[in-house]
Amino acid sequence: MNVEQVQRAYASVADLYIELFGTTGQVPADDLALIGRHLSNRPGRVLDLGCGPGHLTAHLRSLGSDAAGIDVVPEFIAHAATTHPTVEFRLGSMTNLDVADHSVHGILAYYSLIHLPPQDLDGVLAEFRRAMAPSGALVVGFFDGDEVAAFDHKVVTAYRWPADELSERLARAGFTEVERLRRPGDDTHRPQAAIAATATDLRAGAGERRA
């Protein structure tokens, strides 16, 4: 699965997706609270990666964050820019952020990592850490499960991650988990989770790898 495939898949259902998920009313209240606790009033730029219709980017701005939204789907960016004209949105990919090292103070990746093949996750998290300022905050929303496995997402193939496994990947990339939410599945929803983490000192990890 590559970026172009994901872009085409979401572009084909953009209007329906915006109708179903394009406001914070469709976001669980505990997720909104978690996002607010860790990404509001940050001292610098916050990126909403895979921002979709832009509702969470605008929410972050309402909480006092200098938030900008980035997505690979032109239809989402066009909608977001029209709906939230005072917020910055631009086309781009989380695999190659066009920002300086350590220039970002927060990142929201809310169900935007789910289409990454497992072998690509570490590289994307490393890119997040490259961009992140010391003590920057990261919030990740994802589908939970007992093992890393693909499933037939309604738009395009996605992957579930055990929360402990994802936390370990975050630690390997230079992030320390500080809070976790988990929601069990039911007849209409798969198990879901969210992890908040802070950027840690990469020098210690580098020393451990050289040892």
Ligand SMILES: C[S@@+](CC[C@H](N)C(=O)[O-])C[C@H]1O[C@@H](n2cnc3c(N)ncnc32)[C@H](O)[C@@H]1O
Given for the second form:
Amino acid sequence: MNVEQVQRAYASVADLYIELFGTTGQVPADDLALIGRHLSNRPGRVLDLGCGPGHLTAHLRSLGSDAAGIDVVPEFIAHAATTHPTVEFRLGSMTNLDVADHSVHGILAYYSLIHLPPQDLDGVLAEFRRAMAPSGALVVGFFDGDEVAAFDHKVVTAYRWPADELSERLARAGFTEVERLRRPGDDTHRPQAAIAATATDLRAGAGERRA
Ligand SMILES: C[S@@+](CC[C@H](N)C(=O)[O-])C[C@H]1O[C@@H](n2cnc3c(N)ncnc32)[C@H](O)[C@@H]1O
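Structure of the form predicted together with the ligand (previous: the form predicted on its own):
Starting with the chain above, the whole complex follows.
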């Protein structure tokens, strides 16, 4: 799946997606709490990457963070900007953030990394790390599983990730896991997980090596 395919797939169902998932009422309470614990009141810009309808961006703003939403789907960005006029939204891709190095104090990627081909994940996490300020916080929501595997997501092909494997990828990119949530699947839901992480202090590591 490349970005254009994902963009076209979500654009074709944007109204239905907004109706079904476009408010925080549809977000599990434990995920909302996790997001709040790690991304509220950040000292600078917080990006909601793959913000979709923008409800979580607005939620972050209500929690005292200077949040902005970015998505590749114009229909989502138009809806978000109309529904939450005091919040900033822009069209763009998380694969190439138009921000200065170390300028972002928090990133939310809630079910927006799920469509990335597994071989592209490390590059995107490296881009997150480039953008992230020292001690910045990251929250990622995703589908959990025993192995990295594609599945037939309702909108467009997605990939499930074992939480340990995703945590390892985060560590390699320069993020340290600080909290994890896992929800087992049931008749109507796939297993889900969320990980909160902070930007690893690379300078501290460099100091230890020099000592
Ligand atoms: C499952 S939806 C989640 C949307 C929103 N975070 C939510 O919780 O409802 C995945 C979102 O990621 C966006 N997305 C996928 N790839 C992207 C990319 N490379 N850059 C920005 N957004 C992307 C899609 O357009 C879609 O809005």
